[in-house]
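Heads up, the chain below is alone and in the form predicted alone; it's given as structure tokens.
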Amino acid sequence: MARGKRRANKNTARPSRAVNYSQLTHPFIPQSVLTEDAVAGVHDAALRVLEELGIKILLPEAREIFVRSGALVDDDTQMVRIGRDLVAAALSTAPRSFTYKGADPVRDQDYALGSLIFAPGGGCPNVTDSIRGRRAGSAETFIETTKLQQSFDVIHILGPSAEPQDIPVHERHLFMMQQQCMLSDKPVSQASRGRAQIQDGFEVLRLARGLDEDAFGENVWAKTIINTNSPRMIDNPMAEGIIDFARAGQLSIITPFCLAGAMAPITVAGALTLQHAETLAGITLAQMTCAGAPVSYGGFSSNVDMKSGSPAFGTPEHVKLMIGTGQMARHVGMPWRGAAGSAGVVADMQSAGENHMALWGAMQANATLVLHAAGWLEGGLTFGYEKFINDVEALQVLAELAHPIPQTDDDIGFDAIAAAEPGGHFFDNPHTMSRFQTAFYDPLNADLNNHGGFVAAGARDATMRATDIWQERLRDFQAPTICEPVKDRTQVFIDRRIQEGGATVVG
């Protein structure tokens, strides 16, 4: 017991390990399953179903701007047909890059092809930890879920994780939208859910960074998920999305869920096919509203179970899936948003698994923002704590690769090399001597004893270490000293709206 504590002693006054991982970039060669004259067939073939089938589009506002670009609308059947002339007239305004901005310049986003965006699991009705069990997402789990965000650098970008569901839902985007600039500087996110809950995100969140509208205008402070109802429609709510963020200069992200052998066609290459016609009218409705609008090309598809119907995740066809929009985004040179995920329902190793190969899914599809990166459960039903904190581990790995080895001639070490007699070993060589403490990247959950010392700290498994470290991280949580005004700045509004009856859903 003793030796135990000398040990644990000695490592803590070990120096500690410099890591930055708060930006980005991919470190692989972006790979390919479709050939090149097969990412021409899936282009060609989704402006077909654009121009000859075309896609159902429900807010009249929308079907207008599509009829003075010059698209053919049917308003009887609510059916607007895009000539490809509009599609490539809208991908020539998209912009390929821009920043996304959080409270403090260091949080700040490159959104741009070959950055490499990690953001947690999103839009959870539900939470899960091994104390408290699984229940209801509340303001309380919001607010934890928001402060485990903020506590690692590896998670670029807010999700929100968990809807708290004990909030009225007239009220509860003041609600989120607050709680994630009290609790954090990173970029924040925002639901499409009418205008009338956009337009007070948007006030809530220019007080809370102290901007006016111009300055607001001039940058990307926050992002939509913009999902199409796949096949081929987009509903009220969506295009209004689509339409009030690219008015107020802000950023939307077109994502259909194309699940192969339900909401889309059972093969890769048809699934990528509807996929990247869908996400193109889309894009193409928010280049008419404002030319120049950022805007995302987005996918989040996969394959359903064929025996139950439900969404699988981090199998070969969700991989295939992400890897081939890469190819379908690079195609028309726009940055892009991928998704890991697990259908899993506890933080199990299939759970574990299906994320972990997700992951290296985006890797190598050099995805932009890797969404739903940890936390994520059942398919998006719920947020798991101790899934997060396992995923985080993941993600510090994938954001180590990032980082280039280093080249120098003592880095290639032939001194230590000649240094070290042959059958010999390196643990004393002064090559390690000097670097031993600081080499290597340190754990955040990872056990990396043998049995005995397994046995003698506790027998603790991944899914146990996990959770002491969710509850020390919360134990310890400071907010930004930038979030301190947030409160003062905003709640006056807040406070005003919730008292006129906040804002209905539109659905």
Second form
Number of protein chains: 2
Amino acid sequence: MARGKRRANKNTARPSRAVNYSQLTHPFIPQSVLTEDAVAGVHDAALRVLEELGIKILLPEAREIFVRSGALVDDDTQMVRIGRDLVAAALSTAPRSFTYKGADPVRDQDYALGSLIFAPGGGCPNVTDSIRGRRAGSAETFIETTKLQQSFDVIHILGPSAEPQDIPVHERHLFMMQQQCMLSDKPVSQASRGRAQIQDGFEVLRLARGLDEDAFGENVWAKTIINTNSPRMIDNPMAEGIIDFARAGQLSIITPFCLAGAMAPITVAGALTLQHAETLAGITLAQMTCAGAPVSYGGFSSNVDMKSGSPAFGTPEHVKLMIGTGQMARHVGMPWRGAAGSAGVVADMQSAGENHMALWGAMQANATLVLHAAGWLEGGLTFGYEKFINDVEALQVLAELAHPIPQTDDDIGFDAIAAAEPGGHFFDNPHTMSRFQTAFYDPLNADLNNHGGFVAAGARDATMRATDIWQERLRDFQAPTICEPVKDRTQVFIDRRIQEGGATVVG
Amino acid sequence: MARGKRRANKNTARPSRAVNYSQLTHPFIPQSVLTEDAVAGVHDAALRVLEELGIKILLPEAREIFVRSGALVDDDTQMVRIGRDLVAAALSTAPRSFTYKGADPVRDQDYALGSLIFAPGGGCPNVTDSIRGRRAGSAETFIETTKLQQSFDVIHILGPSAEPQDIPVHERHLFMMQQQCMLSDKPVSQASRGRAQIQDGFEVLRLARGLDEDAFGENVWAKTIINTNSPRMIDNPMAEGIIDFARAGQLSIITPFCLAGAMAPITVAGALTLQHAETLAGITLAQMTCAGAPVSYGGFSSNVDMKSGSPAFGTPEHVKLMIGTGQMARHVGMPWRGAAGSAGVVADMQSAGENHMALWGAMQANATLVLHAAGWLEGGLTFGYEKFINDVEALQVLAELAHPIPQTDDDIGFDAIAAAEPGGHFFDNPHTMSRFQTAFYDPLNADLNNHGGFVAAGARDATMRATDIWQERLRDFQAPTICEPVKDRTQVFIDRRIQEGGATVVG
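Requested next: the structure of the form predicted together with a further copy of the same chain (the form predicted alone having been shown above).
What follows is the entire complex, opening with the chain shown before.
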């Protein structure tokens, strides 16, 4: 409601163009980099990795769950070998779709193969913008970036972005969950940094959403990203995250970060094999913990730059790995997350190009959830405000592509063509007049003026215009309405937990 | 040969990575925006346009060709009505594939559905770079942009770019063809600005390539872009271009510039209908002139910005129109040209993003020839040197995607994974060691350093680095070897033609 009003105010000269960027499905046929034989080969090799080589699971509780379900566990070496029958059993109970819920049902996302969900650049320790420069993330920038994420419908879930490093770590998780719930009505995210923090986050979320434990468990309200320690290891906080999210009916997204040539084989096919093995291990642990728990296949593989050793994004290898990840996820029938993002340090042609390449990789791959889709610079070390705005433009263009074009006989337009003189124009054609106010995408940051108009407007490039936009959005921001008792009871809980000493960080 | 040597010299520290960017085929399944019914509907509506409404043909010679072949011609109104049987006959003689030849066979392009050919931003009256600013194209900038186009394998044919406005128009065509032939071994382009200029261009090309008229006519050595005057009109120089190129066995690419909402219906489906009708009219004229003449389907439709009236590029409508154009071209079985490009005025996030969007549209659409794929700013009013370099990076990434990934059992890498400890790494894995020097794409302009490295290197953004690259390429440029007698006889012809007064520009 508040959003609709702001949009109308901004464009008083013409009726606002109705768009639906909130719930999207993929418009394109998924593409392939692996042959069907190679898909089967990668799947089989991954099962052999789990069965013959095993995966190191540091958390005793997780090893016990594996033992109880029939895996072969060596507590001395912490190695767990998982038979392919156990993997198959897990895949048979893992749900293929579920609703990932926001505070407002218009924000709900259908998490399933075929859905297209965009998440902003997440987990960044630093932020940068043209006014204040590059600096450590803080409470202020966490609030700002959450507001910006709330401000654009095409950002479907919250990051969270811009880690608030000025808040002590033992209470930071409380602040992050509180701000997500108070500033936004979109589905929230939570880090897995130990059991106590996870449970705190769940409680803040329940209080803010007005849910008891049962109602909370009936739907997915929070997700966490589980990064395996590639190759072939899952550490304590990650295993605890899988277990606790499964028990609470919340979503864990199993995502090896397989940098080809570093923590994974250097070949695309080999990195996919290791990633597939580790993802299946995580999915299996979730299902062994609680059959039917929501869990997602995940991939975030790219290559390392052989000169600098830095992770690369938007490269051919990144795109190929994403398309291959989609093939492997579809092979086991699971919805999955991919990731876009940029290696570039500043808001320039490089970082724009890298994210566009990676976003199109996600489109080719039919990724269910595209993480780091806006604002992610330096391979995630920094959240860029201007970059975020320009990336939102890219997401809006992709969202437009997700909707079918009108193609009735009237749209095909023989009569409209007949009504235009040879060498004439269509400006005053009734076919045009009835559609011109809403026919085309209305750019957010792009300036379509010619050179003269561009210079007359101060020769402000895309970065300068993006600065105007994020400043304007923060100035005009209106949080969703949340009633006072909800705010109060959430605050009371948080105050109490801080008084109790908060929660130790693990991992 | 010269290229290989330069590449080796640049990277003496490691063996050069063998790449093939010179001949590409599309790696992705073509996508759709129209249903099959709508494709048939657009095709039928376009045939009705030609049959019932007709197209205005200004050139009497062209109308005569239409009359002789059975079209209904009204010389008073200059309207030509073309029956669907005549269109079908033309489509049955139009070749589905041919070789578009450069001076060196390694530059030859297979012009057919499935091929992927990149052409630089062409026809720009202005140029811009960070050193000298925006200015009118000149002989100097024509030479420079031709050298830059020759310098990257992924640019498959010449523009030409940066119109040399300091050369008198009656001799400009001679200069442009001469420079293309002397500075490059790639397939050349020629404008259609009247019969005399066309014939001059053919003669320069024959002299430079050492071809007599018969040998010239046996292959495609030059292409011209035929822009219809949408809606439903073909002017004199364009009709002459179609006729003369067909008679000489050279390639005309029929390309309506259907700006939806301006010179074409505002709907995607309607713009496609008009475009299809006009393209079929041009193809039919070419085949009526000379059955079997090489001719290409073409589309360059986008939308106008409803605020500024400027053509927009990289928009959702541009991408949808390109995908739809691919559907219509495949419906009639013809190879076709699409176009990328940017509306943005400077080398910034906007213009980079627009071209990436449009390039991916061309990939989705399986365009045979992608015009304006690098360096095109302001909707073609300006060729940007830095933009060109950064766009070449995008093309190289797409070229990498055009090659299949290795996916043998060894690439799938079970043994490599077995050889890496849990929580370890793959740096010294034999699987990595045997591949690390050539596994990954080697960026041209992207800087993959982290923030510290970026600052230490002078905080040079993508535009600044691109300036270094184009300066270096111009400094190191080596033209292909052309023997003196060829240079001499070409120059003698050009001098004679200039003495004779050159050739009047038409159109």
